[in-house]
Structure formats: C-alpha cells, structure tokens
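The data below hold one chain only, encoded as structure tokens and taken in the form predicted on its own.
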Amino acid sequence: MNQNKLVFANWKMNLNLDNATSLVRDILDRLKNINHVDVVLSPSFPYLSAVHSLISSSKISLSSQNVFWEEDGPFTGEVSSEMLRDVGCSWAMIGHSERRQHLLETNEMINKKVLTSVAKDLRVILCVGESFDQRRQEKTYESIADQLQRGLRKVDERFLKQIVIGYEPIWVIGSGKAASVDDISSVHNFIFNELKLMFPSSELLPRIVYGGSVNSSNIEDIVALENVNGVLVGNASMDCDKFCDIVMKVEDSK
C-alpha cells in the first residue's frame, strides 16, 4: 500500500478564478517542504486548466469533482476521462454524497465511472457514507458494504492501487462537527475488512480517508487512527491557513 497519507481538497461549487488562483499560489508557497503527504486539489470544472498551470511543476495533483463513463457522444454537459487528462487531471472524484442525493447518481452509474476512469489511468476517490436515517436504523455497515460492493463491481485487482475510498458520513457533512473518533475508527476498520473480503488475494488494498468537517483541531486525532490514511477536506480547504495547517499536521503524524 502507498505509505503516504492523502489530503484531498474538495472546493465543490465555490470560488471564482481570481480566488482559486490566489489560493493555489498561497498553498504552493506554504507547502514547499511537504514530502510525505499526497495533496490533491479539486476545483470546479471551469478552473481545472488554470489550477493545473500553477501546480504542474509541484508535487500537488489535480482532480475533477466528477467524470462520465462514455468517451464521447451526445451527452450534453458531461466530461470524459480523456478530456480530464487533457487538462491535467490525474484524479477523479466519484460518488460524492451530494451527487448521489441531488443528482440521483446510482451505484450502477458510479461503478461505470470507476471502471472507465481506472482503465484510462486516472486515480479515483470513491466516496461512500451513510445517511442520518441509515445511521438511526443501525444500517451504517449494511449501507457502506452495499456501496463498496456495487461501486467496485468488476474492478480488476491490478487497478486497486489507483483507488482511494473516501468515507463521508452524510449526516456530518456541512454540520461543522466531525463524527466521533470511535465512529470513524469502527467504520474505517469495517471498510478495510470489507475490502479484504472483496479482494482476498490482493496485497495492495485502496487507502481509506475520512471526510466530514475535518479541521486543524481534530485532524491529529483522526489521522492517528488505524486504517485512516488521510482526509477529504471541504470548507477548510478553501482557507490557506487552515488547509496548510491540516496538511502539515498530517505530515508530522507520519
């Protein structure tokens, strides 16, 4: 398994070109000496090229927030993996809960995106997580197992090194409060064991990162947990001081 921790910044549908450019320049200046953390920035589609031009000579990688499973054709508004690679992306985010909820993405659609992306040499962060109702009904593990099994269906083991699992409890996102350390630990351990069951002969399982109100105050406790290989950062990733503090604390945790 890749021994580096991962810090993945999801800017969602925020920032304009000036804001994004300024933020990236500040991040580059602050993170010059980071060597043991994989940092990935995920801006909105219109700014992918601009961000790539700034980070192309750095160790920071670029991700899209979505991808489509076809390479071309009458799919208005969609973007293919080849197009993403053309503008400098080496990553694609797939299955974020906001897309599952607001855009009605299904596990079957998500699986197509995963299969196409890894075949085109993109790295993938596959997001999974339970809703408040599923948690209340004690269906957290059942829900996550279903998302993993359907999302990774027919994935060849040779592509596992390109995949990261992002655990985001839906009931936490945007709340400003992270899940408890015990909750994070138990779900990450479950995901790790589920991946071992799904790919029993693989020596290289996907890294597992946590997302959901991650900040500089809770990051040290989170990344100290077993089977937590990094974090997916939302709001804090759009503040240079907060984001860089998170990255540096993850670096120090190694």
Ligand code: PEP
The other form holds:
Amino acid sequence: MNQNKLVFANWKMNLNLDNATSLVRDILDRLKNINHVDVVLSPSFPYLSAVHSLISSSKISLSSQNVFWEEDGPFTGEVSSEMLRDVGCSWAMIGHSERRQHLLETNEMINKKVLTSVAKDLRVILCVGESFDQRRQEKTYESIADQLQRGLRKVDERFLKQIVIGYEPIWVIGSGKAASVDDISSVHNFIFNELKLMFPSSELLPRIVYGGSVNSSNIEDIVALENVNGVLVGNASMDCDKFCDIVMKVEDSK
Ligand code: PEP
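Form predicted on its own already given; the form predicted together with the ligand follows:
The complete assembly is shown below, putting the previous chain first.
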C-alpha cells in the first residue's frame, strides 16, 4: 500500500496560463528533494496540457477538478476519463462541495463518476463534508456516512487503492480558519471506521485527507493526527512559498 502522505492543490477557477506556468516552475524548483509526499496539482481544464508538459519529468502528478461518467457522445461541455488521461491526468477530483452546491451534483452523479474513473485507471479524490447547518444540527456523521455510502456504491475492493477521501467541512473552506484538530480527528476516525464497515474484507482502505483553510501554521498539527493521510489545499496552494512550506512540513512529519 502507498503509505506516502498526499498534498493535493486545488486551484479552482483561478490563475491564467502565465500565472500557472510560473507557479509550477517555482514549485518544481522548490520541491526537488521531496521523496515521501505525493504532490498533485489540479489546474482548470484549459491548462492541464501546459501544466503536464512542465511536470512530466518530475514526481508531481496532475489532476482534473471534475470528470464526466460517459466515454463519449452528446454531452456538450463535459470531459471523459480517457480525454483526461490523454492530456496527462492521472487523477480526477470528484464531488467537491462547490460542484455539489453550484452545479447541483448529486451523490448518484458522483458515484457514476467514481465508478467510470477508477475503471479507466484514474486515481480519484472523492470529496465529502458537512455544511454549517448539518454541523449545527448534529448531523455531521449522518451526512458524511451518506456521502460515503452513496458515493462509493458498487465500487469493487480492487479499486480502493486508487481512491482517496477528501474530508472538507464546507463551512471552513476558504474561511482562513481550519476546523479544530479535535473535530478533524473525530471525523477522520469516523470515516476510517465507516470505510472498514463498508469494505470489511479489504486489507487496504482509501487514504483520508483533510481540506479547509490549511496553511503553513496549522499543517503540522493537522498532519500529525492519526488517520490524516495528507491535505487538500485551496488558497494556500496558489502561493509558492505557502504551498511548498506545507509540502515540506508534511515531508518532515514522517
Ligand atoms: C478547497 O476548496 O478544496 C479548499 C481546501 O480550499 P481552502 O484551502 O482555500 O479552504
């Protein structure tokens, strides 16, 4: 099993080609000596090829921020797993809360995306998380369990090594303030136990990473927690110093 921790950069709908190119060049320069962390960059669709040509001889991997479940056909605006592989992606991000909220993605759509992506040999980061209202109404665990069960429905055990669960409490994303280490710890332990219940005979379970206002000041406490196998970083991933600092602290946490 891959025991490396993961640092996954989500650039969302940000950066232009020039900004993305210089950010990638700076990151490559700073992260030459990272050996025990899997680093993944996730630019928006138009820049996937350009970023791929910059990172292709490094250990850094490329992810899309979305994928469609059909292979081809009349699905205007959508992009298939094979198309993503063609432009150098080895990962697809699925089920980010911003897509659930603004594009009305359901757990059923997300499940179809997971099933086709893993079958096409992509690694998948499946994002789950509770809203502020769900947390306030003490429905955090119920909501996470539902997203896991419906998002991973019918996933064959042999694909689990290709899957990472990204736990992102929606109410802290982009807020500048991460969830408390106690909250992160208890939800990650819950996710780990839930995955064990869902896949009782599997020796290998998906890694679980935390996302939501991770920065260079809170990363050490977060990544030291049991069942936290890395982080998903939004805002701080678009600043070379902050992002590389996070990656180096994760490397040192080993
Ligand atoms: C995200 O949206 O995936 C994310 C983690 O954002 P931020 O780090 O900015 O909270």
